[in-house]
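Let's start with one chain on its own, the form predicted on its own, as structure tokens.
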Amino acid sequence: MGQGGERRKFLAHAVQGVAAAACGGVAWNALLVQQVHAVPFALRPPGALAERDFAAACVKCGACVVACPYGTLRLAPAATGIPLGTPHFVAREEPCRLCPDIPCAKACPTGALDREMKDINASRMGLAVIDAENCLSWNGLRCEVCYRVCPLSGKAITIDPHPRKLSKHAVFVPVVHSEACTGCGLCERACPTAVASVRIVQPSLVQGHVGEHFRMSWKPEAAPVEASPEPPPSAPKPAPAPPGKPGNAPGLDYFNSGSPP
């Protein structure tokens, strides 16, 4: 090969290095406008932090995955909108067990899920959101299978009776209460619509903020009641007053007697 082709061939591959580093370079770009814009309903294991922390702390190695006894957890592929190699798990494939011991955050070795948890039922992964237009029970029949599959059951997920438009028989309709649903997901994964009828995702997308100027008297935290102040132990206490009689002194109990002063 003569001088002019082998100055063609080294054109050639600078041309190409350059092209894949261009490559290189959108795919990185990319990467991380994802992480930037990931989606916010990424169900975390049990004992995750707060998502911008957790994003923060969680160094993608798998231990929480290799540690969960029923292959629930699963690390984000790329092209999904959750950061790529995060923990996380879809609950109508495969919802979390709620295991006591909890051992995904016990394998946890950065602090991104909480090892000091105690309580599995304390964990927050999401919230149950039911579609009342397509719940099963919502339209009258009776199904509850989400009440009955859940963990919680009386507490999580409670079953209301509903009065029907144009019969005297009750609806029983299931109602999630968000102070004690974990969002394992037991109930999405047993839903038996075609399309789960009942979701679970992260509070804040369905969840409201009443304010602090909103004051509600009827809910006992919102309005505590101050015990009465006790008189001192000096002040002697009134003598009680002598039963009335007619032709007693005003002031005296008259209103027993039958006539007044």
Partner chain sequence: MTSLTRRAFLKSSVAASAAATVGLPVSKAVLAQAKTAEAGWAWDKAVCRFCGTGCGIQVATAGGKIVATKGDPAAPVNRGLNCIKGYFNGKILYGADRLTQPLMRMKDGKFDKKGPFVPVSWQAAFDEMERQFRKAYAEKGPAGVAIIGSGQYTIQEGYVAAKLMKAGFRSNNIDPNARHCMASAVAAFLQVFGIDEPANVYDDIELADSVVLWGANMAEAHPILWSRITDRRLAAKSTKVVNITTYRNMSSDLADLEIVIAPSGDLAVQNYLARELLARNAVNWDFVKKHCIFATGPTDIGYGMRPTSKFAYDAEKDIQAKELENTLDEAEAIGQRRKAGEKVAQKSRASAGAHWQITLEEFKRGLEPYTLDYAAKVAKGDPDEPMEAFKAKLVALADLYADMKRNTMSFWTMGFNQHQRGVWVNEQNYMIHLLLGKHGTPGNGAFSLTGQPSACGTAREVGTFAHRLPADMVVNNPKHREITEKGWKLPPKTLNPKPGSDIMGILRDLEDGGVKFLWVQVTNPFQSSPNANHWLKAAREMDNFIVVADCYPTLSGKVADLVLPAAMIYEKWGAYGNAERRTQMWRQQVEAPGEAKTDVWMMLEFAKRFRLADVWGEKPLPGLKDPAFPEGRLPDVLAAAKAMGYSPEQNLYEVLFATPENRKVAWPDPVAKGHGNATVKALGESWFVEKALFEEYAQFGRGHHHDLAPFDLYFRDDVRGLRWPVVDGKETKYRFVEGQDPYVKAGEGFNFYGGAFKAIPTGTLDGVTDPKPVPLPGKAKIFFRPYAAPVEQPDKDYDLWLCTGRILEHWHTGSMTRRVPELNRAAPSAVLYMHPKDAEKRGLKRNDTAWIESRRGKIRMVVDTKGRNQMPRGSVFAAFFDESLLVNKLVLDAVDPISRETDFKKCAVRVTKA
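Having seen the form predicted on its own, please provide the structure of the form predicted together with its partner chain.
This part shows the chain on its own.
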């Protein structure tokens, strides 16, 4: 063994070390990525950043949990599908009461919750979605509990009466309006069916998006969909003008392929 041997030994050690770190790092990273990219079923406190940003900023300190006067918020326990230790609430058990002074967001030290938020009604914790198959009101019963408990009733939930086909009664159809629904969950909490027929879910799970190229002329100019976790698809750029090369002119491929039928 000489100097070369020492060097080889050092190199071998270094490679070993790096490899070990890489192994650990890859495994660790996989764990993180799995959690971070999991579809977030969690309802976050008001003013929460979009889920990816929230995941980055939240240090799981629970200050929002302590600040919540209704005991609504809790840190996620294991095996719930919600990233461990992050604050969330279960609407059916204890919904958000929409405190006008937003104590939870104000308590957040990192800004994972928007500390500057002024209007609690602007929060978007989720979106109420009604299961029309099981909703009592959709089926003609006079329930509409969701509408009455909604702190923004008339805006976030409206009642749209329709004639009932089976008899001379009206059906009082509750309709959720995403532009006003805060996702507070009071409706889910109050829904009297055995399993709630109105649920708060992440808008991205249920909300569609009409193509940018079309506007529904009978609707007032709708505000753009808010809080979409995905960046809105940018308008497709028009195909660049074909360069002068004759071989690329649109249609050539078709015209020149095969023989006419």
